[in-house]
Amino acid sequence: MINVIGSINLDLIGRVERLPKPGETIPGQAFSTTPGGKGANQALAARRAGAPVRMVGAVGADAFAGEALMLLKESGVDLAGVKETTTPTGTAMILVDNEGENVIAVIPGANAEVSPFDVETTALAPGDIVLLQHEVPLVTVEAALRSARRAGAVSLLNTAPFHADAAHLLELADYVIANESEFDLYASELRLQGPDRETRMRSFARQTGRILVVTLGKDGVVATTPDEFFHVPTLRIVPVDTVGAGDTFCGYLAAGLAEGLALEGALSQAAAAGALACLKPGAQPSIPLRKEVDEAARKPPAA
């Protein structure tokens, strides 16, 4: 069972030929709104790699509840520990350009209401999956995590977005996934020795023993464990909307790992599901089934 613990949003989205610089009004293309909130984002992700899923997190009793969740119960995820809350449901707005490229503003709502109390009524076995990003209280993550270990439960945390006292967290993990930008931020906070990013990787797993996962965007993935290191390339594609690619890898790669796959295996098929994911608008809407992911991967990788 893959135990997801954190954020659910109703995401706001405004289409724009390009982003607006600080204090510009510009006009809009469009407007939309999907399901989103980077820990439902990853708990369909796996569901839709095939993995049984549980979600934990909270909704307000508002108008958006129904909407954020629709997507995660219709593909058949526990929802039986999200919890209904008098503080309104998490939104995100979005802003896309005609690039793909975003800018995100998130008001946390319900998602601050989500607590180490409902961490300990979560049922954990051992061989479980505990998957958690920073988009619930940290108090929350670190609780969960610490839980994930008592139990025996394998433990991934998304490290997004960036909190400069989150860093102790991540040597709590078993796995841990950054982006580029976010892994640099928190190298400099634990001051991981080295001339580059691949030494101070190398230097956080063997001073923690844990594996650690940094996303590159269209240059694929790079992890590496205490001994070993790997680059795994994506897809070529012409993104549409990057909004919820990472979140979409994150969910693969915890599928993977609970199906059993060796490590470079999960990696390279969480990086296909991420690349499939650019290509439609929205963060939910546009992850891919797994039969879409196995075959895109038989494609030729980016070189």
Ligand code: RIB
Second form
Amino acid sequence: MINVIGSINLDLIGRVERLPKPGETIPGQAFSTTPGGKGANQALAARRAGAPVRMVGAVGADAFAGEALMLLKESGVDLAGVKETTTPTGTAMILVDNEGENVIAVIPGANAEVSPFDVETTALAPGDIVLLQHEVPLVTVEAALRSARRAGAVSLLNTAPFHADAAHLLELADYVIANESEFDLYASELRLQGPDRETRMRSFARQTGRILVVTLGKDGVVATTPDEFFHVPTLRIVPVDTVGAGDTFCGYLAAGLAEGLALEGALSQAAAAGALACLKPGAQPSIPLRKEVDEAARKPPAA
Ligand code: RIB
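Requested next: the structure of the form predicted in complex with alpha-D-ribofuranose (RIB) (the form predicted alone having been shown above).
So here's everything in the complex, that chain up top.
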């Protein structure tokens, strides 16, 4: 079972030709709402990859909640651990331009109410996976990492979004997943030494005994265990909208590890899923089904 303890949002998305500068007003092209939140996106990705998934989180008692949970419900994610609060459902204001670049502002709302008590009431079994991000209170993330260790579960921490005061959490997770800019910021917080990123990654893995994964966008993904370093390429695509691509990667990676794939194979499948997620607009609507990922992986790489 994959247990995702994380955020659930409704994404309010504006399409614009280009992103506005501070203080500037520009005309937009289209508006849409889709379910989002890093936790919920990762839960859906793991479910679409074929894993049984349980979501622990919170939504408000409002009109946004139903829409925010809609795709998780349809896909069969267990939502018994999602509570209703008097605080409104979390929202994300997202602008996406014609190149697929985006800016996002998240209002946590009910996500700020996900507490260590919610972790305590989540029964974890040995061999379970616990998948976490930084969009619920860090005290809850820490409680979940410690609870996973006590239960003999495997923890995956996606370090997004960056919080300087979350640096101490990285060594508590079995797998740490960061994008390149997040890793560089954590490396500086943790004073990891070395002339380049690879050396600093290896240094983290050796010091902590953990597995560290750093996503590089179109250049694929690099990962290190205390003994081995991998570079896994990804599919070549022209992105339409990258929102949710990192979440798709994390959910697929958790599912791959849950089904027993070796690290390199799980990374390769997750990288392909993340690339496919860039081909459609919206976070959750763009998460590919397992059969689409398998099909893409069978095609020879474009020259
Ligand atoms: O990672 C993408 C997600 O970040 C969006 O769905 C948005 O809700 C924000 O949480």
